[in-house]
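Quick heads-up: it's one chain on its own, the form predicted on its own, in structure tokens.
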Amino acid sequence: MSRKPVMLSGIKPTGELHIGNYFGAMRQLVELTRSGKYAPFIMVADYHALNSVQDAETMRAHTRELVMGYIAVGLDPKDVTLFKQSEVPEHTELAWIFDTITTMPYLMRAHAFKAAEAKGKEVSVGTFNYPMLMAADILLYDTAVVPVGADQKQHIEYARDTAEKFNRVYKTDTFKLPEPYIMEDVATVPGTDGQKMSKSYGNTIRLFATKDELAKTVMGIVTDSSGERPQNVYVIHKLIRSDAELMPLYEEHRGKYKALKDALIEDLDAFIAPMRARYEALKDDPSIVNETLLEGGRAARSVAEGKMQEVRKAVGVA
């Protein structure tokens, strides 16, 4: 087993990938993996996704698309343990053990619970309890760092609190305390309507879209006719070209929104094309995804089983 510190990231298979996913997290995760500083564990968080995806075929499809997507954008299966959460039953076993030392008022502080409650939603037990499953995800692998945006730091705080409490209650040093790796350069990617790009808003640009699909989506970007520069077009364009490159283009076509959208289509297509080609190749050869998940599941299970042996002894069930 590698002596490098473990880096763990979990991604929910909840829908089609879009450029917000890429610039907001996928790109940074690939760069961290390539840095060689960590032993990366990348988890498809399908049990977490059950809170919102409740159709079996949809779950299977989204899971495969997510794995293909990460490989297509540059994640090399040889350099990472890429696995499905559901293939490692120790995740849910450990979550239950954590439940027994966790209070309801503590879980009621979670951002997701408070947000749902504020909207008057009836909260599922899975939504309420997800911090404990997430703590199990992180702590099973002696994780050193978890890459997150600044707004997700609470996830790591829950894992740290839970590790400290378990160690204190059972008078052990079973769990190491993970640290958040705050990804400072995470881009907040605007959607086609100017809001944050999100599947729930229906304002996304598909990550592996064909040029025709890109053209249709980009031409639908909302613009403000009172300005000389279409801001929603410009901020998306800035993701793939620098200000220095874009300023002359936008000056030359001041007020000519169609010409600027055409330029964005060409640049997006050129940027996406290599990744799209790899994605399509993976669709033609499903064995790559199958083998990646098989090997990743075995590797993750081996580590998780070892940690759970320690946990069971600590709590007295073994």
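The structure above corresponds to the form predicted on its own; please provide the structure of the form predicted together with ligand TYM.
Below you will find a single chain and nothing else.
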């Protein structure tokens, strides 16, 4: 087994990837993988997605799309262990053990739970326990770093607390404490309305969008006429160009929102085009997704099985 520190992250297969996923997390996964400093474990968090995707065909389709997405952004399946959470039953097994050392009031402090409650939603037990499954995802692999966007920070704190609690209760050093890896400038990528980009807000820019789609989405970016610089356009533009490059452009087109949006469409299209081409090409070869998941599942499972044996001994069921 590799002695390099483990990097692990995951995305829920809940639908189309957007540029918030890319800049907030996926790009860092590619960069850290290429650095060669880590042993990368990249997950399709399908059991987490079951809280919202409750149709078998949709789940299968989104799962395949996410695997293609990971590969299209530049992750080479040869270099990463890319796997489906559901193929490694140790994740749910460990989540149960964590449930037994975790209190309800502690889980009630989770942002996601509080937000759902505040909206008057009926919260499923799966949504309530979500942080424990995520803690299991991370801790099973002795993960050192977890590249994510800012919205996942609290979940990593939950994983750290849970590791500490388990080690304390069972007087072991079974679990290592993971660190979040959050890039400050892209911690929360804004959407077309200036709020956090999120599928649930309907303000996303699709990662593999065609140029026509990009044009339509960018033209829909909310601009207010109070300033000379359309802030919501600028902050998205800043994801792909430096301030130094943008200053002259925004100066030249002061107050001309249409021209600035046109420039953003061109830049986004140029940035996305190579990834989009890879994504489209992958659609023609379903075997890559199958093989990747098969290999990744096996590799992940062998690590997770080892850790679970330690856990079972520590708690006294083995």
